[in-house]
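Presented as structure tokens, the chain that follows is alone, the form predicted alone.
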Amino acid sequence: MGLEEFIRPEAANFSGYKACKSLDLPEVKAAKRVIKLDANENPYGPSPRVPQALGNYQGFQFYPDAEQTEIKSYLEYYTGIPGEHIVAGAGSDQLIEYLFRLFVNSGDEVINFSPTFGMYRFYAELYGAKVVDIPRGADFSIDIDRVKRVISPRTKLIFLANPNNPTGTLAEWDTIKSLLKTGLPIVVDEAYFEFSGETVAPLVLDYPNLFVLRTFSKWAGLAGLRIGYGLFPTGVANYLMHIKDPYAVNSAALLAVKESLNDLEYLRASVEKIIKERERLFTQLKGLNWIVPIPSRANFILCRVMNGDGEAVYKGLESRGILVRYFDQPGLSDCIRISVGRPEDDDILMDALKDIGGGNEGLKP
């Protein structure tokens, strides 16, 4: 008797989560110099004062506290929201699949504007929902009537990236506004808050339908440690403190946040960098013939391919050890999305990209 026999269907056919390219694959340790700029991360790292008190701790034998009631106070002060509010887990993702975990059954539909963040999907196949995808404008804007539309009984969540990702863009507060009237649970996934300056997080003390995701990855460098928090009318609050799992933040990941809210000025010179450089590396990008740069709001830019094979400059610029991300698939046809790096790291970077597109002369990586 085979073991697949006792298999979750879910699980046989599910096809996973494609992520970055690992750094230890041999092409990737093959290269001389590897420039990473496929994951959104941070280039200058966490607060100085994180890797210091890491190395000081005494600790470590411990449980963290399943409670959450340190990472809460600190989180309560960053965001303004009281408390009983929040929930914090080993990043976003895994408050994603609190989400799905509490709401959502077998059959049930999970709505989706594509393109967007893959992790959505990923939760609604391993639970064995259904996908109700909504393909996003031009513009990459929503269209709320056909929201309406498709929304029926077995509607449980749903997601909205904002900055969206791939594309850098924010929603309209009239979108956002017109969701929540649906009555449905509204996901707002505030991954790139500190980039854009746009929240949604007050309303969730006026909106019992309101869930905002947030994570410590992106501004704050601390993607390798995975912890991210959520804002909850207090009954979700209460039920996800009750599903989840009990030590989901670790005791690393919650020093990193104290240290890291203490040393707020550091980070946040960290973040205007970021977008002073992602200003600077959009202006550059738009003088290529062959790429169309999307406006962001986030730490990345998504580039439309124009004449040539998007995957052809995403593996010339891998070949060079400049690792981005490639996208193909509707609505991200031969695009690629870029990471902001430092100033010097994007000037290797665009010389890279105007030696593969050769100016009028097409591709050739």
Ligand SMILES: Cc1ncc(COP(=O)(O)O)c(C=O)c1O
The other form holds:
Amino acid sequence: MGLEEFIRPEAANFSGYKACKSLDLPEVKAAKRVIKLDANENPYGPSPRVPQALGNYQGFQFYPDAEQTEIKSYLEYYTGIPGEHIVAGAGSDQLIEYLFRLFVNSGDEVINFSPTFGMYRFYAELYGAKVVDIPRGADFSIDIDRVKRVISPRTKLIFLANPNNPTGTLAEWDTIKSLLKTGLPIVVDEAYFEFSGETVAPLVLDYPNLFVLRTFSKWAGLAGLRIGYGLFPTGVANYLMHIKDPYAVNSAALLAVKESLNDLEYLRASVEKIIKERERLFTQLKGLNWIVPIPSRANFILCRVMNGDGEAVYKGLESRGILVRYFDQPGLSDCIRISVGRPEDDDILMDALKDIGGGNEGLKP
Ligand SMILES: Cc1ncc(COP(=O)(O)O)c(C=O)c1O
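Could you output the structure for the form predicted in complex with the named molecule, given that the previous block was the form predicted alone?
Next comes the full complex, this chain leading.
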């Protein structure tokens, strides 16, 4: 196009993000049956109050409230944390970006614990920062001494997904405490909090370096509307409110949060169903002698494939209309990640896995 020389090198050399498969793709639309277990979405969808309220809404011609006044009062009620600590964004992805916008210059460093959620690296690359990656141990725990050794004057953010994606595991409280003691900005990404029941949110009131991220994408079934929020010390929240895109969160998403939080009984029942199904699915996966499922506190299960070829299983499932996640990256090439579906979806998944693996006898070459 002749404009390459003008493009920022961070963008030109960017490795990007492999997104999940959309149901809008022609090949997906053409398929006889699609079971979507690849993006940790909620198979039961949002509260029925959400589509109803969106259908009746009369204000789409107006810009949304840049101050996020109403949503903050709803989130204050839901989290128990005062509104001056809260900032909403278009998905927690956007809040991750805002943290880079606030803290990270080109040449700075951020720490994450692999394998983990890819968006920390995504924004690090785009902002010209270096990801200092600390691989987790065999049980996915974090070596805190190693963290202390790699911290440098250029370290600006430490990201901990908790539960972690894609492992589904929780960090020890001692690990989080040790991270907080470093005094560096610590981001605890609790995208799956509602499935784990474990949170450090109340500590935001005590620790000036703790930021907690949450989302409505997973438990509340609102992934398509892009709405998440963060809990920050008030000083950081004020900066974020100042530097965020003014109308970051659209009116439909704001309305959807209100309706969701007015229907907590429905959403909590849906989360309970998913947790119960997670345990049932885990037991069934364990029954296959060629797959090792990792116990999960989220709404997905990471599975190791004994013969080492995660991609073959991913492709075998895809050809049967079942979408799961395969990560083409070191340490995960023998894995697939399966989002917990409805029992009837997971039964079809199990039949497909048995078919691929030749009963319970092991994966065919
Ligand atoms: C750990 C983690 N954080 C954040 C997100 C992104 O959530 P959102 O849809 O709110 O941007 C995900 C989604 O997969 C995730 O796994």
